[in-house]
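The form predicted on its own is given below as one chain in structure tokens.
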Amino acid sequence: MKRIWLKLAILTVLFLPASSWASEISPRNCTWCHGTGAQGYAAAPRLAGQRAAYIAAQLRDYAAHIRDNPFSKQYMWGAAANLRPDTVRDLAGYFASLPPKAAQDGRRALAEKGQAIYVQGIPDANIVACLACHGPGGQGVREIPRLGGMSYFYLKRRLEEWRQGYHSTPSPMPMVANSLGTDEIEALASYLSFVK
């Protein structure tokens, strides 16, 4: 069912003139894709109780063209093309403002070692525990995101991107993408999907 909602929103927006949207964009446009409350649908991130730093940062890089992934340049280029600096900033408190809930879509099987990962790394390949940076709970610092909660089918969708060579801005994490075998990545994103 969450996938039929998904291809209407995304068929709403492709069929809308962009001047009816991107110039009055507020919280209730971003709903098309990531759902009401925010919490995201597995192509679209969660963005309540995400970092407002975060979002504010991200939001720039979309219209400054810098995340350069498939759906970051489809949707997101253009609906951040046209924001005001006080827009950028009120959508990224409004959505931190929002509470988080965890996906739990991951596979419970692999959790364990995606908990293993997150929190002591994996010394062997030199990757350093992801809570270093996103925190124990993976709450995120500053500009650095919020994982705990997202969905498993986004976060390992976005670490096979970073594979492939997308990026986002200055950042470890495509280094790190590229040092996580799959079943790391799953187990990983397992993990994470479950954390409250």
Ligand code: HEC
Contents of the next structure:
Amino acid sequence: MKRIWLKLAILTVLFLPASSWASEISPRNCTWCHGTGAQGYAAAPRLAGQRAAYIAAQLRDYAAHIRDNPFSKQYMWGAAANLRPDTVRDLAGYFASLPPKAAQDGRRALAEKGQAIYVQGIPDANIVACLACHGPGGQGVREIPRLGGMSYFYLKRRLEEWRQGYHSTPSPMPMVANSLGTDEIEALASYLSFVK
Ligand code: HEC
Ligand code: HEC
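The form predicted together with the named molecule is what I need now, so please give it after the form predicted on its own.
Next comes the full complex, and the chain you just saw is listed first.
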């Protein structure tokens, strides 16, 4: 009998504080969607190795409902609501510090074409070289995101959704995406998914 009460007492201690943790955001609030090691899972993109300034900017765009893609509304408006500025900074810094893995889920046969567009653009079709902003290894700079090794499906969806008018901001991307056809998007997303 005594042991049962002892067990109950321990259980109470273990489970009562859980409700008060709920107000504190830890990376685990994020990785149950963004995957183990934040390497991405299903619709949720990889956060590991993403630029801290970019992560923080996106969280602000979600909270302000500026990033209004269908999955943004469904999954991220809630997750980004009411995060304090110092929490945003800490989460962004934490995820940026994790080592990223390449998704490698694009089509190999398209990678060479994708690389050519990434590096040189297609001047005749008014397609700019992505390298100019995203860097030679797709590593990004400041608020410009790292693209190297992100999932084919995520990159393709993101570019298509800009073409459809979602997440319309003064950033160069709505215009860049509008210059791309479906073939170019598939080639670029394939190439980038293999970049390490
Ligand atoms: C319920 C699932 C879910 C939870 C919880 C969640 N996310 Fe997300 N997150 C997603 C999905 C799905 C997307 C893609 C949405 C889109 O396309 O806009 C996303 C997108 C993002 C992006 C944009 C990344 C990019 O490359 O543009 C960031 C940054 C992000 N999440 C950070 C976080 C952080 C930080 C947390 C924890 C506070 C979190 N997420 C919690 C599902 C989730
Ligand atoms: C003039 C600079 C510039 C050029 C050129 C450019 N980008 Fe971007 N890109 C950006 C910026 C800035 C962002 C962040 C946009 C935001 O905050 O909404 C971005 C974001 C992205 C994202 C979103 C990544 C994520 O994690 O959600 C993708 C995908 C992308 N760019 C692909 C491309 C591709 C492919 C090309 C070449 C065809 C390209 N970009 C050319 C500046 C550029």
